[in-house]
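Taking the form predicted on its own, here's one chain by itself in structure tokens.
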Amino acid sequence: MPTAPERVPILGCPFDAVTFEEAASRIATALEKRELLHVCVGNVDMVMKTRKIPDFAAIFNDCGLVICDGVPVTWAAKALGTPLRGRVSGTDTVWECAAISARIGITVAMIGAEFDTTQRAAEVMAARYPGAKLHAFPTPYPLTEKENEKLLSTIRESGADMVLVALGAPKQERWIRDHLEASGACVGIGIGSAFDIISGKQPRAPRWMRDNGFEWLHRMLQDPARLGRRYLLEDFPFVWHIVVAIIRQRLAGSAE
């Protein structure tokens, strides 16, 4: 059996160090098998907020996968002295979602975000997967405990066997925490503004600036006032907090 990825923490939060192929190998593999599956996407914003909501850092803790939608992770896990493996991009995860589902046959649940651009997304995933079996499904907000039952009985008679979740963190990790075998699906998800990415409702980043750590910075142009306090503000001491981590680090090692 292949050995379990390392597990590396950056500032408490537990990031596997994967590669993109290694991570859709692994969705694939729960899929086949029908093993339960919490994957989490994690970023700069992810930590911080794991540093501040405790059930949140443990649903990262106990997840079966963290991939690292980050550049920026990437570069302090490897100043750190524990690099990761590269960046694998949530979106590009979920594209790879709907070619799994052409190439094996599973069904994929679509949930959260407006339901137009939930459905534009399926469409446009299976329109480059033909075969591909996407359906998305209205959420209601708020989602009460009435309305979230009648959102797991759709999921389950739609056969699902994967939900990919848009409902922001950390409500989209709790719900598959709280909800995820009750769906009847076995993989689980939580996929942020994927859908809006692939629907076409929200411009993506040019490569070269995902590629080079400033994804961010295209994402709260794009909206300012919603995003400029999380990353600004919020996100920013984010590099306060790596950089005494290495100080103290180094500090540790030099008195040894």
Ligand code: UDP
Contents of the next structure:
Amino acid sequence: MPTAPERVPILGCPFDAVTFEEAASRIATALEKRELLHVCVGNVDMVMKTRKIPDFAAIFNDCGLVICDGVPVTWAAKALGTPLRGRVSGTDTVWECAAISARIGITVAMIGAEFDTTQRAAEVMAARYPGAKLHAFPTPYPLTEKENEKLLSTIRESGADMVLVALGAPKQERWIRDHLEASGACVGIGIGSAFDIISGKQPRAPRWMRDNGFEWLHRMLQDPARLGRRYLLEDFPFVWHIVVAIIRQRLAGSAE
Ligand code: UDP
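Form predicted in complex with the ligand structure, per the form predicted on its own context:
In what comes next, the whole complex appears, and the chain from above leads the way.
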């Protein structure tokens, strides 16, 4: 019997120590067994947001699977003596969902982002995985309660088994918490900017940047006005919080 994947807390946020293949297999199994599964694609920005947004911290803790999409989070886990098993890219996970759809015939609903972007991402993935059932739904912005009811009924009519939600954090995680069951789907994943990247609207960081923890820099250079504040002001204190956590851990260890 395989043991349950270990959960590693980073500043109070649990991350699952899983490889990409294990995460993909958890998702496929939930779809096959029709188990409700909220997958969180976690990174530094989300950990920092949980410190300011209490309901987001609760959602993060309740997710059935939290994959680690941030290389700096993997460094923090290692420095705290509880290593994860590498990074699991959110964008690659979205590609994998298309592969799963083509393989086992499940239907994937894609909501959020700009509609032409989401539609293009569906086309690009269907071209790589023929037979994948990918449906892009226009998602009004802002998403009022009335518009959301309409959106939910169209998702239900599509027979979707999985919903990929691109509304940014924490909106996408709140949407999954509140509406996954009502959508008729069993797996929900908040996927941030993955449709922008897959559609080609936003260039993906080169591999060396992704592998070495510089994806945030690549994103920031694309959109400095919006993301400069996020990464430099809101997220940078992550480093200090981790340093403090390491010092506390060492002090507690030496006092024993
Ligand atoms: N987005 C949206 N509605 C919103 C907020 C964001 O459709 O109310 C989309 C946005 O267009 C983008 C995606 O959500 O395609 C991810 O947004 P963001 O870059 O803020 O998220 P991140 O990837 O940083 O979590």
